[in-house]
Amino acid sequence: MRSSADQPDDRTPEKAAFSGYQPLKEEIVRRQKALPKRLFQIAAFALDQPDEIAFGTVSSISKSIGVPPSAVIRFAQHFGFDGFIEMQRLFRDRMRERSSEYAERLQTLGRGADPLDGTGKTLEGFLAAGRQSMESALRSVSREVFSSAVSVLSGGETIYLLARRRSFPIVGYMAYAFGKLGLRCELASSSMGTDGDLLQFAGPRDAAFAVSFSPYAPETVAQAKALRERGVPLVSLTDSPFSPIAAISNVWFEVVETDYSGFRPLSASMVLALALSVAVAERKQWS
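This sequence as a structure, only the one chain, the form predicted together with the DNA:
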């Protein structure tokens, strides 16, 4: 397998320190599997809580991790540093950069970035939009509505989930969450044509949740109508009071996702959907 003369690279890199935090992090990740137990613990901690490394002392860090102080030193030396302090400098530099870059980004975020100026700003723009969506959702969704939606859904034996296209990921995640929470649900949104069969089993003792944003997918609307005719209680999530879905729902949420360069991140809807799922599970458990 391995001969000693095979890889002389054990000695070559030791004198070369790292240029910054990021390269160090990559190196740690690369060598993580080859690390002894104690050094692995330290590696995990260093990547997980770099701030502690930046501020702490050898002994305070070693106590937090639960390893002897010498192990921390060995860790630094293992990665080519002269000692702990030399390694710590990287972590400190990182914090310096971090706080200045972060402040800059927050400003960008506050202003609401203009869409077309580069890939870096694209990310920030979407994050800004996401945050805005979250805040506006917090304002527009009243507790009463949320609570009654929970009542309706928790009254259902099986919860049918309706959504297409862009809205589909939302119910996809709900299905996952319901599964984890031990609730029965059906994703009536498969691309196969079996949905009709599925919905035939739905009745007044069940419940349905529909998601549809403009332009409203006709399949979703049709399925929702069908369910209503069969007496299935319906909760819906949409973006306008005039949505055809809202008109036929027992309870409906209006969530206006902030638009960024023509695309709406579904963050607020996702969060609402998840909160709804968990709340329903809680309500059911109680009853």
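Residue numbers count along the first chain shown, from 1. Predicted model, so just to flag it, every value in this text is computed and none were measured. Here the rigid core means the biggest group of C-alpha atoms that line up within 1.5 Å when the two forms are laid on top of each other. What changes on going to the form predicted on its own:
- Core-superposed comparison between the two forms: the C-alpha position of Pro244 differs by less than 2 Å.
- Positional change of Pro50 between the two forms reaches 2 Å or more at the C-alpha, relative to the superposed core.
- Annotation for Leu35: C-alpha shift of 2 angstroms or more between the two forms, rigid core superposed.
Could you drop in the structure for the form predicted on its own? We only have the form predicted together with the DNA so far.
Nothing else is written out below except the one chain.
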């Protein structure tokens, strides 16, 4: 007898009519809560690692996720595709567009540079990655979401800032900015291990801002969940709709930083954090 996770969806999917990867992504996000367990796993993988979907096979993808190959095919059919290959074309188109755009930016920055100057190329590469991240965030972060986040944070008496690992510089700078702007905040990332003692004072009249990117820091996720259970409003900055902190947030931002040589500058995230800090201060002055 098969488990409920193995049962196919009884609904007959409509024929896919997606103009590109972005509309498909939006539809996956919209329907994520209704997906059976295995299709949800595939959806999370597809949005977290779209390049793997673009160039992988049904067999390699199913092995990476830990589901049967038939589940990958069923996922494509669930969203109206005849099969996996038809869906994969959208992911490949996305990859080609990004590769072309990125190459053009590198060529533009590289004009006039000494081809033997490896240090200069490294600088240009990171500048190109940072610029691409900022332009992507400009398109993906709406004014409505930004305004909602400002409302949540400005309504808190104390703003608790949560982050670990590479995300920590973002909240560290926000704590500095809030201090300069005269706003009360608490940075819950102590090396003394007293974060739990600090967070126990947070309540519904406060607010929290959490930052975590894949692979998500378990400490940040646990702290965010603990605050939400106590009724603390939460705004988060992450890189996927399937992030564990996005699912529990009142408002969340999706920012995907472009990498260069395996490193991801925090360009767009830092700018967003600073803009958010200043906007919260302005909103508090008005209220």
